[in-house]
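There is one chain below, alone, in structure tokens, taken in the form predicted on its own.
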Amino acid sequence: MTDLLFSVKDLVVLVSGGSRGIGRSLAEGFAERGSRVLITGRDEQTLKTTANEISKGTIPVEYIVCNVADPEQIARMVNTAVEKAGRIDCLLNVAGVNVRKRVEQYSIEEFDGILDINLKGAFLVAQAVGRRMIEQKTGGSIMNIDSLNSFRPLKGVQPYAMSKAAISAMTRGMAMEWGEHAIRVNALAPGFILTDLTKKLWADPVMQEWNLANCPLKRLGQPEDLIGTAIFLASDAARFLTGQVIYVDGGITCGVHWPIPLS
């Protein structure tokens, strides 16, 4: 028997960051649960491919072009969006950047980017479908990433983590004002996730080492491991929930590990 507590059939779904990686892979899930789901990104072709790779049954997935860096770009994208689907349900906030360097080596011209995509582009985004949800008056699910670096920043990505950082406040912000027109508003905070950007770096047994040593699960992430918890979180089942940061990182935020046996 189906229960529909934990149902997104036909909500409509709108994935900032959807042609790859998290972003691909909660899209994918999402379509694979009957919800009509809309992707976003800056590559005509990516973004065209991978529409047609994860289109389920009998509604397709959709994409249009953004880049979340530019304000205008966000409102068209919006407005595209309702206009091919009627209106928005859930918003999956994912579209990021990141750079690893040294604090005193970033650029001005590589933080701006960081923060113009992370956090302004994400404001922007989440404000107009929060817009966009107030006027429909039937509520709605927004989930921003975030990340564990707003938990415990690690080294060579400074601005990154500021970043996620102000996503933490900004989810908690944007869910105190917003709950009175039923619109929640959570954080899915990844831990390490094997992607096609993260590949080279967990090649490194140095890395794999270290991961195992202080990962309770002792695995990476995968991207599909993000899926159960944006369900959950769209659909009825979490109608009571909102302004939450939830860790899907197989509890390495968990404590510190250290090298002195149990027994």
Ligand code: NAI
Given for the second form:
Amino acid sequence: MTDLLFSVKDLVVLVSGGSRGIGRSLAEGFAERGSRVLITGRDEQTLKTTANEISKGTIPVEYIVCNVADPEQIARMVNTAVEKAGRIDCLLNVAGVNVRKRVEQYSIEEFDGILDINLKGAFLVAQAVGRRMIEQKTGGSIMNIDSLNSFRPLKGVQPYAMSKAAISAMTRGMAMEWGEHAIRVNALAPGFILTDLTKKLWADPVMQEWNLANCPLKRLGQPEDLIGTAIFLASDAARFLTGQVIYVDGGITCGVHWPIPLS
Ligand code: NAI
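Mind sharing the form predicted in complex with the named molecule? What's above is the form predicted on its own.
Below is the whole assembly, all chains and molecules, this chain first.
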């Protein structure tokens, strides 16, 4: 028997950055549980392939092309989503990029490129969807994909870490303003998850060893590890939960580990 408290069946779920990695996995998780899922991203062919591959539920996954660095495309994409599905119940605000460098080496173009997608893009997508949810008068759930970097920044990713710290602030701010419309806004902050964005980094045995020593659950995360928390946040089970940043990170933000044995 399915517990209706955690049901996401028939919810209309929009996923920005849903063509691969974490966005794809979350989209698939909702589709398998009966949600009507629309994925967005920049490349039509990739979106089409992904939508076909993850259409395992009763309702086929649809796609809409949208580069979140372009405000006009965002406005069009949200209109199209509402035309297709009639409403939006849940937004997974996933699209994000990273460039690893020392602080003194970033160009203005690189800085803007990261912030335009990770912060301005995420704000504009949430704003456009929030406006719709307010008009619909049905409430909704917005999930911004944050990062363990918002808790404490890693060296070598400062514009990225700044964008994610701002996502935490944005989440709390939107939660305060939109609570009166029954729109809940939370952030899901992954720890180290193996995806195309990070696979080169984690191919290094030194990095793998470091993670084993520092992650209480002793492994890297997989995109599927995030599905349960996302389903919970979208469902009625989280109906009194808003403005929170939930770290799904195998415990890596718990504290600093001693490099020597305890006894
Ligand atoms: P990924 O590179 O595999 O996927 C990123 C997704 O965002 C892709 O679907 C890509 O097409 C989309 N995207 C990028 N720029 C876009 C744009 N301008 N317009 C529309 N879509 C765009 O990366 P991954 O690992 O799946 O990351 C997804 C999110 O999770 C990002 O926000 C990232 O910052 C966050 N995250 C990832 C972690 C990890 O360890 N992989 C850890 C913490 C947070």
